[in-house]
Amino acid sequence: MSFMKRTAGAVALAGLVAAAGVGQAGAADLSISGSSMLFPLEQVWSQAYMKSHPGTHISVASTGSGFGISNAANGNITIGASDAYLTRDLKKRYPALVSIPVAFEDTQVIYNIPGLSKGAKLRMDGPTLARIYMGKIRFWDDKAIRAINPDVTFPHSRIKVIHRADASGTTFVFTDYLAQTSKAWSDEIGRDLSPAWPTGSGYNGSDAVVAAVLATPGSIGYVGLGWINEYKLSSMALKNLDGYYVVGSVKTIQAAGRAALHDPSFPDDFNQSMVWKLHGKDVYPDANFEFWMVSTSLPGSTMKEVKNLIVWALTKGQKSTYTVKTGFAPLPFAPLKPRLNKILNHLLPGNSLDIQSGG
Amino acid sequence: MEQSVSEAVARKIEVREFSAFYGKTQALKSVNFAIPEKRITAMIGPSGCGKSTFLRSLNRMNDFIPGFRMEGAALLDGEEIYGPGVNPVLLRQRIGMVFQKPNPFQMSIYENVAYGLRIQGVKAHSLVSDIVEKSLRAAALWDEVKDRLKGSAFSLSGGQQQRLCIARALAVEPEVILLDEPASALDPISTARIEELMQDLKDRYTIAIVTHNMQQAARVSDYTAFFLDGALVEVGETTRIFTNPDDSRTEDYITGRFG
Amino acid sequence: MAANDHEHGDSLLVGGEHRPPAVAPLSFLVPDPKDDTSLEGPESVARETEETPLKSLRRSTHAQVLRSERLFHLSLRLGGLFILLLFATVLGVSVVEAWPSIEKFGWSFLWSSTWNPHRHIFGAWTYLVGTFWVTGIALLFAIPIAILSALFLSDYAPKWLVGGVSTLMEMLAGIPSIVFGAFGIIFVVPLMRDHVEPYLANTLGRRFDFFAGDAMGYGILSAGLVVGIMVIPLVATVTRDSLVMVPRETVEAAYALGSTKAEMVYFVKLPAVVPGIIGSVILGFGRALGETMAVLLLIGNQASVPASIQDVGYTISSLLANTFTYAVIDPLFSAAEIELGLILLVISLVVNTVGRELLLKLMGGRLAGSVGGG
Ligand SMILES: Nc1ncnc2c1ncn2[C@@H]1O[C@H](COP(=O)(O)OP(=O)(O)O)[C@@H](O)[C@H]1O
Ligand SMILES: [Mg+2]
């Protein structure tokens, strides 16, 4: 029954959440609500805050992100969470919405494979992958799968896919990289939290995925890092853009993150995805930020309110204590801090960030 | 004592020293009594003095009441009803019963009256349709229901029911019918139709019938029994128990002095 | 019922030589004149205008008792008013926020099998197939069984032993459905996974495409046979209630022609609750139709049309119950699955009057007997 740990308390009624919108509530009332990956880093920090922030509340809420990005835009909530920055045709919808990253998270791709060789690390590029994803590829011996992995002896069994049913970041991310590797599956069936996935049987979050590849002989999924820790998973290493093989772990991830910060060309609003993209020996290529969604139309007191949580998300709020502890790689402040003067600043104009260094 | 019928016809049934009872309650009290051959036998009495226990112990109705207990003999044809090696389904075949109140089943009128030889395996359309005509003739219904034989039985007015019950009992071709104040919840018109009724069957059936209604056991029966407190007072030819009867009760029953 | 069941006896009605006394139970009907206590007497005149205390709180005019019958009718409009209210809310409601998916996709959206957000197309027809899967099979599963178990507790079960059955059937049916979801992952899909798929895939797999597969475990059939477990208490306590009902005279009547006990139960009291049967069964069938949590952990969540019974599948309800809360992020998206829980809803109301129908129609019969007794 471990399974339902890490999703155990994040059942909230989204209707309950909107009517306690911003406008009811006094300017020290917070409402966070959406992703449920960030939720427990989430529920960690508002314990820290709303101890040395006295007169300040903080609720939060796990309603998934779609809900987060849109009661955000429509002010009903004060943050809305999301694991997925905002793409083109979001920020045409919601343009009000500005996109703060406040953790470092990755998909990681898990499989159940009987009769492998104990301690085997499997390897995996993006074709091959989106290629077992669309059905194309449907025995574990297949040549391409070998070719990747020539000291590896694969049975001859059907491989199964597994994928989130509910909409999600983690399959944001997923298929992200998969897009990003793959013509055909960026032609056929693209990036989504909830794309229409031509194979494979899903379930709902990412405990029912681990419990469905560990009770499925030959089947294959994925997770975030959260995931791998608690349940100790083992998880393929995936190929990145200069070549190598690597496995996601803090570090890997990290030294992706650290990468997208120190590339001039990535963009100041964070709109864009890191996966795939980044050069170096350790980039994990399937990582990305994790998102807090804030509204510039939200009224000056409570931006104030929410300016300073953000701050403290982002210095104290990175201690490996609450990050690393609840799944997520912490964010380097130095190389974020240019960028997040600017949207601070856009948030609340004449308000930049003045703080030295983040924990 | 034996209460004896003084013509000279066959006993079709015969109890000797019959009781019954519900667990304490004692129904029947040593009951000797013999129902003839091919006449219609009446029981009268005051309510719970035992008429339709003593009806439901002959065709073995009373196997179904838990605590349910009889002592002496019950002789159908001179044969044990209550022997070891009888078959209370196949005893049934042969002693039918209708009751109180109208029973159809939930199908149609055709198959209310075919039930009984569905279950016996009959399948001969021909055959079967043939008897259920014949039913319903000898019932008295038939030219009220032949168009309609496919629609429901509950569509039929009560007193139809009735006679629809008396059909499919006979159908199966029973030996004995009993009649449980069968006409007891109908209305006049339909009460004097399932009168004349017995009176067309009695000449191939022996029929036994409870009756609260003093002018039926008077007009229908050709003898009368009369019950009380569970024992059997006197049992004679309905002319003279109801002109003549030995026993006073009796007498007082029947002038509406008491019950 | 009691159309039958005249209120005076044949005795009083039939003329005969020995008319018994039988005024006597009459009388009070016919005032006799030497009676002083009758109420038409003079005396009881005087006595009526006596002021007691009752007589001086006692609704004493017509519009007095008026007005009690009014209050409780005008509670009663209320009540049925909300009723009609909330549904008209609710299909308005559903109609106006499904209207883009209605306008854009008209009829195909129902046999449209393309499910696909990104590139803004939405069709129903996976859904509607998978959630016609999981509710037959649940129905198919259940129903039998529910059928023999009401039989077993209603005809042959043991005294001591009914009562604890049926208790237990009624809590049955009030676990949360979670907890079957739960059950189905820990038990139904290892036994499907290792046992009953591979059999299938063995035997009738061999000849038939329809039960062939490769043995996941979950899917159309273990969501199905979960659902059918959450169904078999609401139909077994139905159909046994109903079988309890049958008349004892009815009962009897069978065994009086000769029957056997199976002959009776098979052939005169499963007829007599057939319409309570469908009535069950219309109930279990909303059950299976909009069951949504345990089917969502057990079905295998994806939009394809199962072509056997070992295959994953979707339902309407567990998409809605997967999605809708990233759907909301795009009109046309969440028109669509609005449109798909108005589809949900118009199958059940029109299962719900079909049935209905259908029962009158069975129960016709019996009414009008009723009517037209005597
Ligand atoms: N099923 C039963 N269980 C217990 N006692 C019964 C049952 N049926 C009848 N009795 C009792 O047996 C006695 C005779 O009843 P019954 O044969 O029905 O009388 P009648 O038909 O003459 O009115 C009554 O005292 C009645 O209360
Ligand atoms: Mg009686």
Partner chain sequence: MAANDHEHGDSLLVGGEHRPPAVAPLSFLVPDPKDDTSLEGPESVARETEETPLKSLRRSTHAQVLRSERLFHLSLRLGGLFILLLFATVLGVSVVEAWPSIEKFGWSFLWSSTWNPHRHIFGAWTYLVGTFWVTGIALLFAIPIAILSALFLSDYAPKWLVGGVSTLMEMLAGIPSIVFGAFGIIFVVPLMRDHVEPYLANTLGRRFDFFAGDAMGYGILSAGLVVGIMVIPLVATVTRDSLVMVPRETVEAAYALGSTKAEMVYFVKLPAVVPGIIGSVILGFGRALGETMAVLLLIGNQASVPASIQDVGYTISSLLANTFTYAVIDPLFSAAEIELGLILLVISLVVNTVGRELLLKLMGGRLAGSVGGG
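In this text, the rigid core denotes the largest set of C-alpha atoms whose superposition between the two forms falls within 1.5 Å. Residue numbers count along the first chain shown, from 1. Since the structure is predicted, the reported quantities are computational estimates derived from the model, not experimental observations. First, how it differs from the form predicted on its own.
In this overlay on the rigid core, Thr252 has a C-alpha that sits less than 2 Å away from its partner position between the two forms. Remark: with the core as the superposition reference, the CA shift of Ala73 between the two forms reaches 2 Å or more. In a rigid-core overlay of the protein, Tyr49 has its C-alpha displaced by at least 2 Å between the two forms.
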The other form holds:
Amino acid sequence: MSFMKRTAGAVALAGLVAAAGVGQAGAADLSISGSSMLFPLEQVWSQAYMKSHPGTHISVASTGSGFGISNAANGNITIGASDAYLTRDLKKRYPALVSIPVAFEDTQVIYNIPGLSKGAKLRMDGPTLARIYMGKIRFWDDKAIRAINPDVTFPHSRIKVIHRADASGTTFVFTDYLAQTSKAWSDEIGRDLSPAWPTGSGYNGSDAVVAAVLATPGSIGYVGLGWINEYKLSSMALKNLDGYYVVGSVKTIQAAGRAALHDPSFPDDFNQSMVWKLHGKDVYPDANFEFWMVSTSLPGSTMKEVKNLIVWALTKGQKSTYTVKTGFAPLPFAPLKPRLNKILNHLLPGNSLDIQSGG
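Now show me the form predicted on its own, since the one above was the form predicted together with its partner chain.
FYI, this one's just the chain on its own, none of its partners or other molecules.
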């Protein structure tokens, strides 16, 4: 079953489940909304958690990271899901929000190029990709693309740029890679949930981006690993900081995450990008933490339920049957434990918590 069908069905099912729980003594109703990338994992998490915690009812929706951040901050939802971390501007705008990393993901570049050499494995670097998304490289056989792929024969066909139209954490991560690697992109457009795109056609949600790329000869787009696996898509190997061209996978996403966590300068509150700046042969350069955003202003009883769900997601929820199966890399527990305890104790001050692996 496709993500599109699962999304519609899960939202409807979650709404019925939540509605069924209204008025039950001791029942907890939690809502998670935001990142379309994180949605498939949240879907299986919520179903597993409700099965083992029959007094808790969870509704899950795919609405985009921008929606998740703002609505978690204003109290419309319990947990906001986001591919983007809390930048300095976002922290200033939403001071009560706390971000909790719950998984590793990435953003990958997909394409539809009729006439491409059979079995071709495409490579791409940040500056060239930025020029494509700025409309400055218009044909697939441009010399800049051929220079990176000397063994590939490209057709002289126009590049049709596909991007997200909604406020998207996937876009945030993608434009972060462009901004980190291209001064022109950084100066003129920058990293954003919803940038002022210089060219191309916009679509709401990752499913729509995939559908557009598959239906449009000559197109290029970007989605996360879950969509790559779901639709059996080919993606480009991206150049990393050490000059290696790396394809996104569970292994290469984890390599990026471990590099970040072993970097003593990486902040305890995770409010820093892990895109591009990490060294390593196997490090995928456009990987990121996936976040749940929670407001410290939640009522105490709700916060306790939220905290229980978060601890479950960070321990039992990291099993590969949940994470890898839906296109995510599980978090490495040991280096994360001290940082996560600080964050969770900040959410519920005075409540001692010591996360145990698998607990």
